[in-house]
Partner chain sequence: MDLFIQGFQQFFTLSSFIYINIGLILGLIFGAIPGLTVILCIVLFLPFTYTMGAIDSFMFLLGIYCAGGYGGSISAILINTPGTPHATATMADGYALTKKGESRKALNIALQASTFGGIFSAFTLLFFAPQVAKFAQKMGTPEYFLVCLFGLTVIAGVSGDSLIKGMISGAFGLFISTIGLDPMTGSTRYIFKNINLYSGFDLIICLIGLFALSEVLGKSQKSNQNTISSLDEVKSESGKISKMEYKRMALPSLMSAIIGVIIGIIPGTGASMASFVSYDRARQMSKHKEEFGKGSVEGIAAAETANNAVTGATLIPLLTMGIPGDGAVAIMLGALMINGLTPGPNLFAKHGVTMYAIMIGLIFVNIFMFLQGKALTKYFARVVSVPVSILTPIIVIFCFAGAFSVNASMFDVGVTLVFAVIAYLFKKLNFSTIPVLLGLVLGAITEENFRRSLILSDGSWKIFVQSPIAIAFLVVIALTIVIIGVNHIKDSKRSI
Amino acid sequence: MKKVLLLLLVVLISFGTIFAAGKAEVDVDTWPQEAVTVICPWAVGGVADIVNRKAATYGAELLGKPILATNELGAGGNVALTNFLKNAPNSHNLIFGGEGAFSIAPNVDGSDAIQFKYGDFEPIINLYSAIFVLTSDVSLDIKDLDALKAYAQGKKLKIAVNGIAGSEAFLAKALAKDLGINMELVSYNGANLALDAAAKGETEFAISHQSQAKGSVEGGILNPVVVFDEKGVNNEVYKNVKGVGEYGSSAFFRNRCFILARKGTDQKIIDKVRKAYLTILDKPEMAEFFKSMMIEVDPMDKASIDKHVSTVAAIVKANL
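Structural coordinates of the indicated chain alone, per the form predicted in complex with the partner chain:
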């Protein structure tokens, strides 16, 4: 018994000393003093997660200390962003954020549970942007907005979206308002199921990322109608698909993913991280991955990220 107690004591004390060490004052000039953790608040295996993990492999090379890519899930990223507030400025933890958390969540039901605001964070760099696309059941033979408008006369359209309060839902509402058409959103649990619903003819349309609809468009079971961007796209899968901007509508924004630090973080640190990620985004391996996922390198700075957040918020508020 005595030996046991002694052993336990020794083990506990040794752990105590390990934990007591460290946690010194952060020196801005020599930051990072330890590994930098970048938290992805979304699912493992998703685009943001893969970008995070691929980028992390260059950490030691560019920052002098490794980057640890982790995930913290819950409430569409809002749990991680809430917990992130515990970090002090200049901390070694950084987090991903997007318009979902800062433009949509504060304006929909459940906002009273959200304790963070965009101002609590310091945006460093946007990593990529993805364009949303409206697709239609191929049997309807609708390939552009004019055909859609003609089809919608005197009808209530059904559009499948991923989640009733997601980016896709607000884009759909904003577009319907601009076109003056009658439509109803049908919420599915995931973009894949929404696309499948349109492919089966359960709904007439679906909205998703370009990459998510890629398989169905290539397979000839969905037609791309329009992309939610200022200009159109023209690539292997989506050939000459116009953007809603070209029809005079302002109902568009892209899905973005930016790195955030805690508010009050020193500009030197921000510049250092930004510079590192700019180099990472230039790597050929990243370019190849971005191409296969149909996303674009889009290294926006603080001013343009601010603008993005407020633009999306305005669209959301106008379409509640």
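Given the form predicted in complex with the partner chain above, I would also like to look at the protein as it appears in the form predicted on its own.
Chain alone follows, minus partners and molecules.
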């Protein structure tokens, strides 16, 4: 009997050892042990996608393993963010997020369909801030909000946006409310497609990043009307374009794009990734790249990202 019990004990110990090996945790001190994938949940060719691919070129240099930049599209980023929940903490997969998914989508119609929340993720670092711009078909000769309001009387304007519940869509709705005009959102799977729609005359207006509309503005196809910031901009492309804040609007914010890990990821990994991206953002060539993209380096930490998410949520609730 004793021999049988001893044999059973040996078997149980063996199975326990095998089970423990199968459940072995990642060695955070030597992480990453393989390539790190950074998922952009928005369209190829967009600002976030281009920044992701540019930053990824320094991955092997700074992390010892490559950074693979990839895209997963659908529902304005919600598909990728939902699928990301399948990752365990300390995964080699990271993902981009922004205020659209965490501040706007949860506070508009259809929010009950969202299967993730901001608390499911661990913010690591914000990479950039960008100012959205409203552009119009050049044939309309609309170059400011006063002209827009006058043109809109008795009309229902069509405005092209990236996704129906994203940052651009909210800014359009809030602007229409401020001006007391009717505006119909036409959703596209990417700001570039939204701009193409306005350039082709499918819509009268579009909202995008400055860099995305640059070619159409320089080519005399679209006119800048207003930027969604407290103050205006004045550069080689957008000359003396006012900010909505100068018209008395409070419905504006800068677009942020931050890198997220799965909630529960070890702080050593968070710190390692943040340090790598801080080094990337500090490179002179990255500063020139950001300037060409008409965006600003903005390496916010977790506390600042948390504040941005809550601030934008408050703006949304106050203006819808």
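Positions refer to the first chain, counted from 1. Take the two forms, superpose them, and find the largest set of C-alpha atoms that agree within 1.5 Å; that set is the rigid core. Model, not experiment: these values are computed from the prediction.
The residue from 90, 146, 129, 46 that marks the hinge of the rigid-body rotation between these two forms is 129, the others lying more than 12 positions from any hinge.
Two rigid parts make up the chain, and between these two forms the smaller of them rotates against the larger by 25 degrees on C-alpha superposition. In the core-aligned comparison between these two forms, the Cα atom of residue 230 sits 5.0 Å away from its counterpart.
For residue 209, the displacement of the CA atom between these two forms, after superposition on the rigid core, amounts to 3.5 Å.
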